[in-house]
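The form predicted on its own is given below as one chain in structure tokens.
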Amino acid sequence: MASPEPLARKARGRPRKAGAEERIFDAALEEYGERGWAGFTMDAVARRAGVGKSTVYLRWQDKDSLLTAAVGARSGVIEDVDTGSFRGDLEGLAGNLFRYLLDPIGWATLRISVDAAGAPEPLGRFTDAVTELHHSGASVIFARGAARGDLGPDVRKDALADCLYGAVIMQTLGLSGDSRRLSDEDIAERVRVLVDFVLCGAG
């Protein structure tokens, strides 16, 4: 999903530091992960990123637009999978999701989903960006699997995706402290078991 264009305004003052936008995106998601929507402020993001407040305010008009852009910029790693097989793609997707959710930035997007589900009113466009992130990652893999003939027409793709994503999310929720530092080998083994189970259920 493409992130929205930042608010166009005439630049002034000193030029932005190299990499400032990347630091701002990381800072925005880390700040959200710690404080949630109610405690999230653009001033705090600027402090965490080590930039002036004007650097943030001149590019994004409010915290919704900033978070929407940050989610879009930091989520591509999840769906960047094409192994040549449906099983391999599922393992790649699940592995990427594990790594993403074990990182503070990915953890923030999970908190966004929880906050949005419990809010009496919509929080902002950034919650839609998180939803689209997960839907797009799975839909590309399912479409490719169907085109290869690896995925039968009767397979409930939505249920398959829910099982895979749900299992990864529940496992990451059960990790804390040093146990969140999983090696690539640990992730690969967890993913293998999950994908075995999901594909068995899908027939």
Second form
4 protein chains.
Amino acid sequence: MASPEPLARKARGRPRKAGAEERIFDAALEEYGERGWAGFTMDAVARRAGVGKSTVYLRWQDKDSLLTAAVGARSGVIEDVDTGSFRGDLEGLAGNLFRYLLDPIGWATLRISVDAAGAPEPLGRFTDAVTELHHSGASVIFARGAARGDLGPDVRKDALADCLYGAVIMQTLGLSGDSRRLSDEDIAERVRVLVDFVLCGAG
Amino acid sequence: MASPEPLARKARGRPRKAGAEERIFDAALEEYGERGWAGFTMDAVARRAGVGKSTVYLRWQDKDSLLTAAVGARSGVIEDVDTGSFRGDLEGLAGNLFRYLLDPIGWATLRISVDAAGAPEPLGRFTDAVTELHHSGASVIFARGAARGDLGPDVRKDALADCLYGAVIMQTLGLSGDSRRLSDEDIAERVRVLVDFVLCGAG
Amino acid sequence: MASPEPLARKARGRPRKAGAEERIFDAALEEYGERGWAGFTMDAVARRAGVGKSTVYLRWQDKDSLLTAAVGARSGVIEDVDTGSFRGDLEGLAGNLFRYLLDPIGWATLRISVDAAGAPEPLGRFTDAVTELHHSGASVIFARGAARGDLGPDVRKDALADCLYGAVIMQTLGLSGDSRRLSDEDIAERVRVLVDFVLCGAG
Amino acid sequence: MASPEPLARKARGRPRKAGAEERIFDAALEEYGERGWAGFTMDAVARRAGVGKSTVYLRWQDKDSLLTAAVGARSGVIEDVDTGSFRGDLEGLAGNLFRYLLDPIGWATLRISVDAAGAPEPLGRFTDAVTELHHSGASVIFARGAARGDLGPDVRKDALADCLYGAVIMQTLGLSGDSRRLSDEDIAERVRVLVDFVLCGAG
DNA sequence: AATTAATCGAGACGGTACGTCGGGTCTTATG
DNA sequence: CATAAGACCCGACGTACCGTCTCGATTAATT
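Next up, the form predicted together with a further copy of the same chain. The previous block was the form predicted on its own.
Starting with the chain above, the whole complex follows.
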């Protein structure tokens, strides 16, 4: 999500082990995927990463921080595709968002955002980061659409983005367990209906 | 959400303490509100409710169940209002949803749904219950709209509901900490834009 | 060493498990005997006693306290025997002290006393308890000796006790590992020489 | 205790830092004095000595070795004084032993011996070293006494030494905390009684 | 002068134990 | 019977220390 790696290295002691960060992230996300938050254990993460617990705690202060960082580091971007038409672009984006949210890591990102938004003190700037993540995909498409003339100047872009993203969230929220394994055709169908709707409205 | 209290109580022994259920719910939600999920403990709930742990476990089998029940019992319903027009009804509903999600308990409902949807084994039937909760409000409005003739027969009602609810979620997701204190005017303005959009679309 | 068990039991909750204290002491002393202080682990003690760690920590605040208590509870008394003569009594007492100190638990008592005497803040009243333990055996013998007329009135009893006990400590201090397995004859011989000396002196 | 410094140093690399050994010993004994064995930490010793941990581990293989070496290096010798009479020599020796054991470092020597004697595998040859230390002082006095004719040929020298040393240990064992600050007069008085006793016995 | 080799400080490493805390169960005495 | 109190077993938490290791920087003796 961001490059935490600073520039210069002046460190005096033994340098931090090279691949540790990556291996710990992998281990954390595997554990999280297999056991969920309740069964997510620092000991297990350290063991699976082949690393001492102190190595983990040297980098992240607690369980929350580690999972947040892991999810932040690994959660993909919702990529936009240039299909040549505004409608096509929207369908592509919504489809990618669907796939993103049906993946445990992507869903975890949402879960953490929801936690963060409700928490007394903001959990890092996680919410902002996720918001940014969501809007960056859409804005590219809007720019392209405007350039092509597919998109009227008075369209409420924010509303469109909120509706499209939100509707996908609503639909994935209604799926749990095995029903979350949607085929590409299912996704395409759902996306088509949604994009239809946001383009035409209920009028 | 549902009537948890069973039917008759012919019990032979000491009757269940009168206000216990309520006091435990209150305690649970206060604890949850103050400390979040991570700091939410059964011990603290029992202590705050002035109740033994066994009394709690006699009624709910575990932490999840208690929190789910508490949230279910206390989370208001997203009420619909009959304003006389379909557009007015939608604005009323969306406004209520806004207020619901900006309240800690309402937000907790969402948080739990998100957890439940992603969990390996479904967390009770919480997901279904929430889905039901969301759709019941909308369906009343649709029925009224259809009766009034405000609503064409070929409108994708599900898409409309998903977009409207989803967009509200997206917007509240972008608010954290103090920015979650929205005035009624703010809400009304956001709602107006949203309803405008879902009624007309981007076409 | 002392009866820690209070008088009445008014306790309201679940009563403390019956044999736990005993089993924990046994486990602690076995672990201590097998692995020494360095290898003495609370986890291992709890496991060996078939008890949760919290059960241990509910009773003793830390490792030191547990070992101290265990040693205090189990370390036998240096018994005195009535042989009919003052010399015989002294030999019996010194022999028992020898056996006591050659036993791992008895030696641990000494080890802890030494720690306690040197510690910044006194380790409980362990030092006093041990002092008391040592003097009680001797005083009985002195009383008996005086009654029999074996013991002149101007004898420095404290000096005698210190010399006898101290000499036995010095001798066991010089033994380590396998050489600590002394036969009864060895002990008797050493004791005879010692008692001879304290009765006659170097004059 | 012994000269740890080897003979010639032709070493090719960077020579060992000059005062390091001394500063580490000081730091070790201060830490040990302040916190006792339980709170005695290699990290703290290194920090206090202003030295890297590797510098410590380059010289001693582990915590035991360091403390043993430090105590061995710093613990004074129980010096004997030639007072002209056997009795006077004994009193001088016992007084010095008293002072030695009331000093934290001297007492640590005893503590380590006690640990060593009870340990499964002997802690270095510490026990032997201490035994040697104790007997060397006495043997000089005995030799002098024999030369002067103060000392009969049939006296059990070992018993005498064991009693004298042992009695002093017993007395210091009974003192903890502030009561360990004995004035020279107190010591002289105690010593007089003890020497009286070992010279005349209880007969 | 360049090379070599030992040591230094700092501090991260994999482990392991600490003492704490919470979950969910169980056992008592008291309603 | 239900309750409150609270001890039970279990296992994870986050911390601290052990003894090892890997750095870059010194510091001589040897080339």
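Superpose the two forms; the largest set of C-alphas matching within 1.5 Å is the rigid core. Positions refer to the first chain, counted from 1. Keep in mind that this is a model prediction, so the values were computed, not measured.
F142: Cα shift of 2 Å or greater between these two forms (core-aligned) | For F142, whose C-alpha is compared between these two forms after core superposition, the shift is less than 2 Å.
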